[in-house]
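This document starts with one chain, in the form predicted on its own, laid out as structure tokens.
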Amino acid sequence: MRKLIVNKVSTPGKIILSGEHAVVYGYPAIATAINLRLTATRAGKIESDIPIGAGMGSSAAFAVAISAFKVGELNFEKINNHAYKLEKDLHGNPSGVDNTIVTYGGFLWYRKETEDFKTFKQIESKAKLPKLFLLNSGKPQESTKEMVSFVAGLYKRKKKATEEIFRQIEGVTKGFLRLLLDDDNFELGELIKNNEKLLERLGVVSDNTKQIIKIIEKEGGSAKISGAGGIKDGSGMVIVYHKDIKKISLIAKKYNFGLSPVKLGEEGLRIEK
């Protein structure tokens, strides 16, 4: 393996297309690296375009960058494993999907079979995906660790009902996979809407964020949170889609939403000059 003789790396942010929370319990998720990046040097100066606490993998991007220097060679498996340990220290019981998509980039099918055995495969997207936009619903008051614990409590109290939601989320996740593989039987807007409704049933979307999403749906679009979510105030970054791209700017102007385009399937860990 090539030694990291350079002193600078960059890592991407991420969004989860489908599978939030369910992925912690052995169900699959599809995640993608995006065009916002964190840059780190061995000396410890760090710059990042990734919003903190917005469900976009800022902590995973940091963990992977630090792990790259710690491992000392461009071995993605070792770097990813080390980053997962750092994520566990921070979040308690993460699935590992965040650090894995940040490390490898692109589109990723991911499943946590057990704590010590995880399966994932990069997806070669055959579909020309329409543009997606990001809207920040506000930084959640709850940490990712607290949101994971919240769902764990729900799972403990209502295991059968929660597992049924997870199974339905898995169905949506498989729909996203078929969409990426260019199956035109699946429509992006409907997949996004269905995913959001299931996350709302889990209770991880705040009332404020629900109102924002309802507005977007009223205007003919679809939206969903991406990440652990939030309950009391904001729920982090929201993915927004509309068949008519021109209407996106009209929605943003009408409701004073700060919408920004996002590129999917971006490169993972990268050595910088």
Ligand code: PMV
Contents of the next structure:
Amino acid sequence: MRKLIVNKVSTPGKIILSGEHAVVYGYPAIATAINLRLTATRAGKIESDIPIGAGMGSSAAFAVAISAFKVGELNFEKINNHAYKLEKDLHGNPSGVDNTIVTYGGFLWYRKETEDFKTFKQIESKAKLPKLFLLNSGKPQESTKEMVSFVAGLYKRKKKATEEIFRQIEGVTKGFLRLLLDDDNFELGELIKNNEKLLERLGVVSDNTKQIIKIIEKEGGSAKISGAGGIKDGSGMVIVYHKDIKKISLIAKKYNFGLSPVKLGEEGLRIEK
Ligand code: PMV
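Could you please show the structure of the form predicted in complex with this ligand, as a counterpart to the form predicted on its own just displayed?
Expanding to the full complex; the earlier chain stays at the top.
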């Protein structure tokens, strides 16, 4: 294995297309690396474009970068495992999807079978993906750890109903997989809408964010939170899609929404010169 002689690495942010929260309970998720990156040097000065606490993997990007120096060789498996331990210290019971997508990049099908056995595979997307946009619904007051505990409480109190939501989320996640593999029976807008409705049923989307998403739907688009979400105030970054791309700038203007394009399927951990 090549020794990590370089002193600088960069790691991407991520978005979860489908499967957040359900993935903590062994259901699959699809995540993708995006074109916002964190750069870290061994000496410890860190720069990052990834917004903190917005569901875009800022902590995983940091954990993977630090782990790359710690492991000291370009062994993605070791680096990913080390980053998972750091994520556990921070988040308590993470699924590991964040650190894994940040390490490997691209599009990833991910499933945590048990604590020590996680399966994942790169999805070689055959589909020409439509453009997605990001809208910041505001920093959540709750941490990822708190949101994961919130769902754990729900699961404890209403196991059957929560399992049913997870099963339906799994159905949507499989729809995303088929779409990425170029099955035109699946429509991105519908998948995003269905995913959002299920996350709302889990209770991880705030009223403010639901309002924003309703407006986008009224204008013919679709939107979903991505990541842990938030209840009291903002719910982090929202993924927005509209069939008619010209409508995006009209919506942004009409409602004063900051909507920025995002590139998907980007590179994971990278050694920088
Ligand atoms: O920290 P976030 O907002 O990227 O959320 C992580 C995704 C969850 O499914 C909510 C938690 C996990 O560990 O998978």
